[in-house]
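Below sits a lone chain in C-alpha cells, taken as the form predicted alone.
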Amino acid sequence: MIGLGIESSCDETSLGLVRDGKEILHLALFSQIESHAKFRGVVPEIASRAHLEKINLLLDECLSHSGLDFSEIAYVAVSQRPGLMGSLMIGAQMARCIHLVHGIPIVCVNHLEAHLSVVRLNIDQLQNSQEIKPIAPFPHLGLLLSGGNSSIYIHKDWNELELIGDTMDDALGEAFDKAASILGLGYPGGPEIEKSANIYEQEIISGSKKAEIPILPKLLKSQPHHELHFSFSGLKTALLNAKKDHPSISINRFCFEFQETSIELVLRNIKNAIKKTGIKTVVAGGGVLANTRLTNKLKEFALDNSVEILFPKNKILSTDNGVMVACLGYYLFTKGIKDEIDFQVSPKRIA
C-alpha cells in the first residue's frame, strides 16, 4: 500500500510517499531556513507563501522520480495540526485538491506524532529466527524536542497521546536559537552551538584545555522527580550575564555548556519519566534530536540503564518531512481512520 504524506506546518514544504508505512519510495523536501535566518526565526506570512510556491513541484517531483501516477496511491496523508495556520492550510487544500480530482481518500495527521512514527521507516525488523520483532510496541514514551516543542507523552496507540510532561517556558529548539544569538553565531542556533562545543571538547580531550567548573546552573535542580517539566528561559538568561560577567571565557565554552546544561534536564526527566510510569521504552523525534551529542548520550543512558530509546536514524528524518507524514496516515488508514474534505486545521497539539 503507497501513501502519500504532505507536510506543511512550519517552514519546512514537503512531500513523501511511503510504502507499507516503512519503505520509502521518495523524499521531496525544501528547507526555508535562507528566508528566515535574517530574521532568526520563522516568520509567518513568508512561510505561507513560500510553501504556496514550491508545494506544486516537490509533488512534481515525487511522482516523477518514483515513477508513480495517481492511481497507485491508496490514501493521502496531511499535517492538520499543530503548526502555523497560513502554512498548514497549504497543505491542506493540496490533500483536498487530490481528493476532489483523484478520488484518494484524507488522512488528517499530527505533525507531533508524526515525529513518534519516523522510528519505522526502513528498519528491519527480520531477526535470526525469521520472528518479526515489533518496534516501539505501545504503549511506549514519546519525547518531542523541537523548536516549538519540549514534551513527554505516553503514546499509548495512534491517535492516543497523553501528556505528561511539558515546557514552561522555551521549547529546545528555540532556546538554542536564542543562545546562539547571544553570542553572535548563525541561525539556525543548534548546528551552530553544536559545532562550537564540539571544539571546545576535543580541546579538553587533546589536552590543549583544562576542564572547568561550569558557569552556567543546573536547570530546575529543586523538581520534585514526579515531576517532568521543561524550562530553558532561565538558562539564556544566565548565558547572557555570565557572557557580559565574564567576557575573556571562549565562544566554545559556552556552547559546551549550553548543551550539556540542557541535555541534563532532557536525561533527567526521561529517567523520571520511565520511574514514573514504567514504560522502558523511548521514541525520541523532532529537529533537536539531529544533535548527536543529544543521540549519543541518549546511547549512553538507554545502555546505563537498560531500556530502550529510539530516534531518526537520518538526520533529515529529524527535520519536518513528508515520509513520517505518510508513515502515521498508513497506520490511521489501515485502522480504518479516514477525514471529510471540509477538514479544518488547528494550531492545537492534541484536538
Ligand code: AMP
Second form
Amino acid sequence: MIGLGIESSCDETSLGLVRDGKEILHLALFSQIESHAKFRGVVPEIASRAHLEKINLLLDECLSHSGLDFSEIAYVAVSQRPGLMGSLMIGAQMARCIHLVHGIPIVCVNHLEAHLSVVRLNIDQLQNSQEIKPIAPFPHLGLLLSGGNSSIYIHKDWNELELIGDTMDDALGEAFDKAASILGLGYPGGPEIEKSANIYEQEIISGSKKAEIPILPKLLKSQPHHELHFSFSGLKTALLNAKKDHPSISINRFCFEFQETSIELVLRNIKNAIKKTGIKTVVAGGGVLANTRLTNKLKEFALDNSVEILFPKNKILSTDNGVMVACLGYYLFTKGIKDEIDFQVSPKRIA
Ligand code: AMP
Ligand code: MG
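Show the other one: the form predicted in complex with the named molecule, since we just had the form predicted alone.
Below is the entire complex, every chain and molecule, led by the chain shown above.
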C-alpha cells in the first residue's frame, strides 16, 4: 500500500511517498532556512507564502521521480497539528484537493507523533546501506527535541500519547538558536554550535589546548530525581553573562560547554522517565537529533543502562519531512482511521 505524506507545519515544505509504512519511494523537501535566517527565527507569514510557492512543485517531483500516478496512492496523510496555522493550512488544502479530485482518503496526523514513527522507515534508499530495522514495541517513551519542543511522552499506541515531560521555557533547538545568537554565530544555531564545539573538543583531544574547569553551570547534583521537565533559560542567561564577564574565552569553548550541559539535562530527564515509568525503550526524534554529540551520548547511555534508544539514522529524517507523515499515516489508515474533508488544522499538540 502506497501513501503520500504532506508536511508544512513550520519551515520545511515536504512531500513523501512511502510503501507499507516502511519503504521510502521518494522524499521531496524544500527548507526555508535561508528566508528566515536574517530574522533568526521562523516568520509565520514568510513561511506560509513559501509553502504555497513550493508545494505543487514538490508534488510534481514526487510523482515524476517515483513514476506513480494518483490511482496507485491509497491514502494522503497530512500534518494537521501542531504548527503555524497559515502553514498547516497550505498542506491541508493540498490534501483536500487531492481527495476531491482523486477520491483518495485523508488521514490527519500529529506531526510530533510522526517524528516518533521515522525509526520504522528503511533508510537503505537514502544512504545505500543495509540496516536492520528496529521495532519499538508499545508502550515506549518518546523523546522529542526540536525547535519548538522538548518533550517526553509515553507513546501507548498510535494516536495515544501521554505527555509526561515538557518545555518550561525555550525548547532545546530554540535554546541552541538563541545561544548561537549570543555568540554571534549564524542561524540555525544548532549546527553552528555543534561545529564550534567539535573544534574545541578536537583541540583538547590533540593536546593543543588544556581542558579547564567549566565556566557555564553544570547540573546541580541536588536536583530532584523525578524531574522530567526541561528548562534551558538559566543556562542561556549564564552564557550571556559569562560571555560579557570573560571576553577572552573562546566561542568554541562556550559552544562546547553549552552543548555538554544541555545534553546532560536531556540524559537526566530521560533517565528519570525510564525510572518513573519502568519503560526501557525510547524513541527519539526532531531536528535536534541531527546533533552527533547528542546521539553518541544517547548511545552510550543506552549501553550503560541496558535500555534501547532508537533515533533517526539519517539527518534528513530528523527534520520535518513528508515521509514521516506518510509513515504514521500508514499505521493510522490500516487501523481504519480516515478524516473528513472539513477537518481543521490546529496549533495545539493534543486535540
Ligand atoms: P525542527 O524544529 O524539528 O525543524 O528542528 C530545527 C531545530 O533543530 C533548530 O532549532 C535547530 O537549531 C536545531 N538543530 C538542527 N541541527 C542541529 C544540531 N546539529 N545540533 C543542535 N540542534 C540542531
Ligand atoms: Mg523546521
